[in-house]
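Here you get one chain, nothing else, as structure tokens; it is the form predicted alone.
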Amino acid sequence: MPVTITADMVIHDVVAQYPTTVRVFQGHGLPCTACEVGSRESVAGGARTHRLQLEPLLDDLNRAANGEPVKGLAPERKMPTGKGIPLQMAGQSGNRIRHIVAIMSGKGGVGKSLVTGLIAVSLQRQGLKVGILDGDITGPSIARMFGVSGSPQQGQKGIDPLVTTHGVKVISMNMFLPNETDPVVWRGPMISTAIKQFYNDVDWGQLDYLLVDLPPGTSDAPMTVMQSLPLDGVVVVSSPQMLATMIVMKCINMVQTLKGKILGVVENNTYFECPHGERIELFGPSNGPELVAMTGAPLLAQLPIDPQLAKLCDEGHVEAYQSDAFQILASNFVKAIQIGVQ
């Protein structure tokens, strides 16, 4: 009996039942059938979201599902390969993740990875299950910060992430390199595919929070995460310099353009506290209020320049860090999530 795929069928169900349709979706311009749209949206809704022509898409889907040739079908996509980087597809791993939050900036060097690490540590100390997806494919630092090393292995349900001393699950490109200083010389599409693999093909298991540490800029990697992962929201990281603030505003505009939700703003390197208690604003006065006004989101924390924190990160012991500003960040982040997902 012929198969009939209709416009109201959910994309995820279509792909699960008829795997050959993946290439049809890709050929028509819906590249990630396992993203938030694919898991929740109908074929008609996905076509509308990606501005596809519905009828030709349905015609080709039905041909593929019935084993008929499809004219102009995109060739099967190969997974990215690089020297010593075996990233085989493992299929959906049945992840059960309550909240996914991206940490973004647009500006390099403001401390996105640091903020990601501190938030992960704070959540883990509250007894929550936490994972970190290091989306900075060409400049990863999360693994070094947490002191995890080794190569992830292929498990029964996907790639097993490495686990930190205190139980945070981590996946990062440096884990797949023969040497941590080897460059990943990839173009944008390969980087985007690797990020999606880190989400779809890693066996995250059951998590309360998955934090996604993103590279600077507003191009391939951030767009992939914004459009392909079911984010609960974004935390924006900035620093007091006007130049940094200007570039961070590009990131804010990008999130708003893509209809994302900004959960809060973190201002890093806000001040340095001298041994006798004086606070010095090395990079000028705070721009936190301006960012709050622009985003409509709360200021989660103003983090100081702390040599002790830098030392712990270099040594791979960020999980040992304690400070008042850190506690404020931890408390405000949880409140922001509770409000943001309502």
Ligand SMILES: Nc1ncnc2c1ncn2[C@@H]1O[C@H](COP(=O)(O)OP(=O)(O)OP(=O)(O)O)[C@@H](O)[C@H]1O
The other form holds:
Amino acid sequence: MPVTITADMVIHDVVAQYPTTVRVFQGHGLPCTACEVGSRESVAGGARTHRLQLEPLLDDLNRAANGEPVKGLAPERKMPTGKGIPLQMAGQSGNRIRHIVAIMSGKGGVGKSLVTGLIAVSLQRQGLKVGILDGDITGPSIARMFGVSGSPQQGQKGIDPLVTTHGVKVISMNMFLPNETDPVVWRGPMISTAIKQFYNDVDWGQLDYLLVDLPPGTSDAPMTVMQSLPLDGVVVVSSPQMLATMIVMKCINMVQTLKGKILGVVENNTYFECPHGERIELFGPSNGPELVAMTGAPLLAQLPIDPQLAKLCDEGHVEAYQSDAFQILASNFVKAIQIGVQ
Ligand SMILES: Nc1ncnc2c1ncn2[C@@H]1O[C@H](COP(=O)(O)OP(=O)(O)OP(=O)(O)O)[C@@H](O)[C@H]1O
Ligand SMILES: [Mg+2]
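Alright, leaving the form predicted alone aside, put up the form predicted in complex with the named molecule.
What follows is the entire complex, opening with the chain shown before.
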């Protein structure tokens, strides 16, 4: 008797009964098999959520379950081993993380990674335990900013993240590549899987804060993080010229559509301070008040353009940075989390 998989069957049950179907789901861009919540959906529900055509998916699932060749099959999942180790779904359960916050923006290059790094440094200076999950799989920059290099090793409880000079735990795709400059040419589902593995398989241990640095835009990585990680909320990074392009609005709308919470907004590159104290708004007047009105979230900081900061980041010494604006960001961030989780 041939096996028949139907639209109303639960993804979790299908995968449990017919393990070969995992790669079919993934090949069709439906990574729910790895997601606790999504895998409880029906096949039809999963297809609907991911805007996929149900019939071709069902055809391929039935072929796979009956041992027939399937075209829409994801390649065997091999994480880049590089100089490091293969990541496995070890189901890291010993992690105890109090707060998880993603840093995002619709636009590229506005300072998401920098703000992530600065918040991490500030929290660590307050004596808190901090980790950074670099969710920018194809353009990671966190490891460089903190000057950490090397390959994470398999520990007893999972992958051990690398640790910065001052004790921030970091995991980033670059650590798994033979060369820092090697490109990661992956489609969305693989990027999503990597992010989940960074969360699930890394031995983060006990953390007060896990910060997730996201790539620009509103596509797979932000969606995965928002839907698969138990986020407290999101910090949106903007810069003065962004409102005109409405890109930041897309980001805010995405968070709201996915029922996420915007904990605060950081305006970066707000001004440049000349040596004699004069402030020049290089990108035009600040949009801080508008951002607050649009998001209903507090403005955590308005960061100046600071060549010293850029230099420290380039040299891998972000942990050495000190400034007034930075202090404001640090204290407002903690307040925002406290208010946000009430
Ligand atoms: N306030 C600032 N002062 C000086 N340099 C800055 C400032 N903000 C960002 N930079 C520099 O601008 C560059 C881009 O910043 P960053 O990488 O944080 O942006 P991003 O939004 O994460 O970019 P991407 O979208 O590519 O991930 C970096 O070299 C960073 O050091
Ligand atoms: Mg970045």
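Owing to the predicted nature of the structure, the values given are computational and were not obtained by experimental measurement. Residue numbers count along the first chain shown, from 1. Rigid core: the largest C-alpha set superposing within 1.5 Å between the two forms.
Participant: After superposing the rigid core, is the C-alpha displacement of A65 2 Å or more between these two forms?
Facilitator: Comparing forms between these two forms, the A65 CA shifts at least 2 Å.
Participant: Core superposed, what is the CA shift for T20 between these two forms, in angstrom?
Facilitator: That residue's C-alpha sits 11.3 Å away in the other form.
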